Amino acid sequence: MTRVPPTPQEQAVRRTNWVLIAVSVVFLALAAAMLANVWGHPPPQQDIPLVDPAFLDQTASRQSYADLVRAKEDLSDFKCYTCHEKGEPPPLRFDDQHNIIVPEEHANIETQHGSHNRNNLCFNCHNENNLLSLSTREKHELSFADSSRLCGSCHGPTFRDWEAGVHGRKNGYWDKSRGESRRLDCVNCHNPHAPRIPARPPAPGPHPLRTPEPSGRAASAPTH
């Protein structure tokens, strides 16, 4: 009896079956190796610390006079004539180095506005004839709520940047159709008596998501 050779289609089916059998054997062998824990367990995944919520806080570091008014806070600190006499500018006293001597009643004020004490004088900003207002270098009277214009009378370029939205910060929405936005005042970030903003620690860098090597060095990144 003559044996009929398989057709090309039958040969293809046989090759496919053998390939499937081989793949199945390989997968079964891998499964058995994993169950037998041949390679050991991977090290536990490190917990990624959360970023300090302070880095995401939108609250300004300081409250302006306008903020206090809106929040209906106590404004007794701005009622200067509770202690001072009206019509009589408060006398200023200086030490031998011509540094202003801050009275005990204002011991919380630290005068460090300007380098080399060039702005070491209360009446450069406060109106000596009306302590309930401020006075620009051009002697324009301003309210405490309009203090940013007082800053702009000396810091013109920075004030123009602030008006344009380049300097400072806005809270709210850039898209006015979604809600209102409010430009923060200078005093929301700067203490007017000591304007230099204190340094703050930087936010943590991105986590590498890799388990460090036993030596303490991070595992090298794969090359491409």
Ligand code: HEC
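Here the rigid core means the biggest group of C-alpha atoms that line up within 1.5 Å when the two forms are laid on top of each other. Everything numeric in this text was worked out from a predicted model, so none of it was measured. Numbering follows the first chain given and starts at 1. What changes on going to the form predicted together with the named molecule:
Relative to the superposed rigid core, Q46 undergoes a CA displacement of at least 2 Å between these two forms.
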Contents of the next structure:
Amino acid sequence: MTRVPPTPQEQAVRRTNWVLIAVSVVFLALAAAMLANVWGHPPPQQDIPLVDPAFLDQTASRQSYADLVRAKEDLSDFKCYTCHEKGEPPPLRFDDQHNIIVPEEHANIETQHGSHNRNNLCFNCHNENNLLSLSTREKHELSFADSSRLCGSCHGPTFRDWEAGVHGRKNGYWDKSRGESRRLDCVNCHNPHAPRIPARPPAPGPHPLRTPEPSGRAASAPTH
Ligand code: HEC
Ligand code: HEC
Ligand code: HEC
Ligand code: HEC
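Structure of the form predicted together with the named molecule, given the form predicted on its own:
Up next: the whole complex, starting with the chain shown before.
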């Protein structure tokens, strides 16, 4: 019996079978290598630490007069006429360096407004004829609760920024149906008598979500 040479179709089927067998063997070998852990595992994912909640705290750093009224807290510091005489403005006293002398009764007041104490004179802000109110340089009388407008009378550009929501911040809700939004007053952040805000550590940047490189490479400059 003579061998019939395979038809071109049979040859093609045979070739396909060999290729399939080869591919299967390669995949089985890969599976075995992975099971045997030949190349090791990728380093475990690091836990990403949450941002320190101190950076997310929304409590204002100071309670203003208006806050004390709202919370029905002690207002005795604002009852000027329990100690002062009506119609008798307290005299301002100075040392020989022209620095204002703060009396013992007001020892809680730190006088440091401006880099050269330019604005420490009590009656730049308090109304000498009615201690229970504030007074701008133009002699507009303002209530203690309206102190931001007093600040604005000298710090016009900052006040405009504040009104526009650029300086300072709002607390509460954008969506008015969920609750009120309240703009913090200047004195919620600044002590009116010593308004400089001490430097604070900045909040950390966003987490890069990848494993840090070995320190040598992370520090090297990019090549392009
Ligand atoms: C616990 C009592 C007390 C209260 C309350 C009080 N004062 Fe005085 N204050 C004093 C005494 C005492 C002096 C110093 C004596 C003086 O010069 O008459 C003084 C001095 C002053 C001075 C002069 C400061 C200086 O450095 O020379 C000013 C201004 C003043 N008080 C404003 C106020 C204002 C405004 C209030 C209310 C927001 C107030 N005081 C509430 C007791 C008080
Ligand atoms: C830059 C403006 C400014 C100057 C200057 C100033 N004050 Fe005041 N003071 C204020 C404002 C605003 C408040 C109310 C702040 C708040 O809402 O908490 C206040 C609050 C007070 C209070 C009541 C609350 C507290 O901290 O005891 C007293 C008393 C007082 N000032 C006394 C004085 C005396 C005395 C001087 C001068 C040595 C002085 N102030 C200078 C703006 C000023
Ligand atoms: C009568 C005018 C006047 C009023 C009212 C006034 N300031 Fe000032 N403020 C000044 C002057 C003047 C300086 C000093 C600017 C300088 O040193 O270059 C100053 C400086 C400052 C500084 C910078 C402090 C620093 O050391 O860098 C802050 C913050 C500030 N004021 C906040 C306030 C706040 C908050 C109020 C309202 C409670 C207020 N000011 C009310 C005149 C005023
Ligand atoms: C939510 C807090 C907050 C409120 C509200 C706020 N400030 Fe400030 N303000 C700051 C901080 C924080 C700085 C310090 C920025 C810095 O050191 O670079 C500052 C800086 C300033 C300075 C220094 C100069 C400058 O621009 O760097 C002035 C003046 C000032 N504020 C005035 C005001 C006045 C006036 C108001 C109210 C109309 C106000 N601030 C309300 C937080 C506040």
